[in-house]
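In structure tokens, one chain follows: the form predicted on its own.
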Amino acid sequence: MSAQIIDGKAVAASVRGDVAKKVAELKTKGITPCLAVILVGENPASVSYVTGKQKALAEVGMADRSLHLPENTSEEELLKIIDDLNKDDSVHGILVQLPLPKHIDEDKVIMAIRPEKDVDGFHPVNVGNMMIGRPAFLPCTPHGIIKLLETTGIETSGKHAVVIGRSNIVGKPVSILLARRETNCTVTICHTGTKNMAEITRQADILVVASGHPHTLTGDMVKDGAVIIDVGVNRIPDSSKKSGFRLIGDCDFDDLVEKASFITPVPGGVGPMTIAMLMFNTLESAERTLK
């Protein structure tokens, strides 16, 4: 048995091809969905995120309002930022691009955000409405998870899903959306402190792997048949590329092809999703400005 290999580059290009008519459709009624990402410094993962956040806006036709403000930017300097386009009424999603430098609080960051502009899902008013289940900005990376489950056809309800990672972007959020009922899993979460984790992954219809490590997963630690989401993207030295490595996930993909029934790869499984869902998320924020 060899896995079919889940294409999160053609579900994204779907969901961005649905973003862009309604976008088409809301500037007939005046309004243009805009989003303003914010970069502080220069780490190259994140530049490479922005720029394809930024290709994505023109893409599905949104006005880009990105930020690209040198490392040495004070936190006082990126709060007084925030609080303009806060209360600018023509951007409808902010986006502060982390890591941040080390000078500047994360959390402090991500709750001067308002809520109703928070597109990524993060702030804990978006948090605490997901958990109970009103409407809230969904995490992108874990919403794109559950649509790349929902648009392959993979059967969730009364399956037991087991996540490895509880980080507060992946491994809790994408939890509690495979625990709703519309999906309606059995959730187990692994983490550093899990002692026996081969054992449970074993029992696991759905491995949702979000550890940060590659070779976290392996082939002898699942069922056949199981379904397997890589959310990991590690760079590793690879001589023969030009770039002088490669991105491999958090699986062990070689060995768990022959045994799972759906993986995704690395790259182009579940990374494609988090923008598409964040272009849905600013889609969404524009929307509500209607009413």
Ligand code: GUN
Second form
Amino acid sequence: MSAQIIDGKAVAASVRGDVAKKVAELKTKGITPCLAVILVGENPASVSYVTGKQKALAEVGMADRSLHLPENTSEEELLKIIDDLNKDDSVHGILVQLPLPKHIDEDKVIMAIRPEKDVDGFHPVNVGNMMIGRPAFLPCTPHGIIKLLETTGIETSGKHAVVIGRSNIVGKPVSILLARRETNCTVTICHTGTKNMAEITRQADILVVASGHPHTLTGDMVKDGAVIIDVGVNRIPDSSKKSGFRLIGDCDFDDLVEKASFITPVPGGVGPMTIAMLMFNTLESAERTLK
Ligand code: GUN
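I've shown you the form predicted on its own. Could you give me the structure of the form predicted in complex with ligand GUN?
Whole complex next, starting from this chain.
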């Protein structure tokens, strides 16, 4: 059997198309949704992600108030910029690209963003509201994964979902969303402290792999027909590419594609969905100002 490849690029384009229509409607009411993406420093992966976000903003017709700050920006300067954006009614979303340089306290920065503008869904108020099922900005990557499963028509109710990774950005929140009544999975979280991981992953109907390491999930670790969502983005040297690298996920795609029923590619799977859901959240934030 060969798996069906889940086309995240196409699903993301369709989400952006829906967002673009609603942006056009809002503009007729005098509101232009606006996002400020703040990048500190020159981390090449972050620069690339932020470029993708800015491209999407232009495509859906939103205003872009992004800032690229030097590596040596102080925590105090960054907090002042966030405070100004918090107070600016024309800005509906604020996103600070992570990771930040070591001299800046990420927690402090996340907490400084007004929860009403926290379109990343990282502020404890949004995390808490998500946890108890109240309205909240859902974090973009986990939300994108749920949307991909839904759009692809994958049955989730009663299925055993195994999540590899317990980060605040992906592993923890996606586990909560998978276990919600609407999705209705039984969820197991694996992490670096997990013993006999393969025994657990072989029981999975759905696997979400967000370990941050290539080759985390191999063909022998899954049962036939499993659904594989690969969240990893790893740069590995490749002299045949102009950039000198290519992207691979956390899963051994070539192995797994023979066993799975559905699998996301890297690139072109989860990545584009993250950006699409960011546009969705920014639109929602702007729409709230009407209410
Ligand atoms: N770094 C990696 N993923 C993300 C994300 O979703 N949001 C932010 N702000 N930083 C990230």
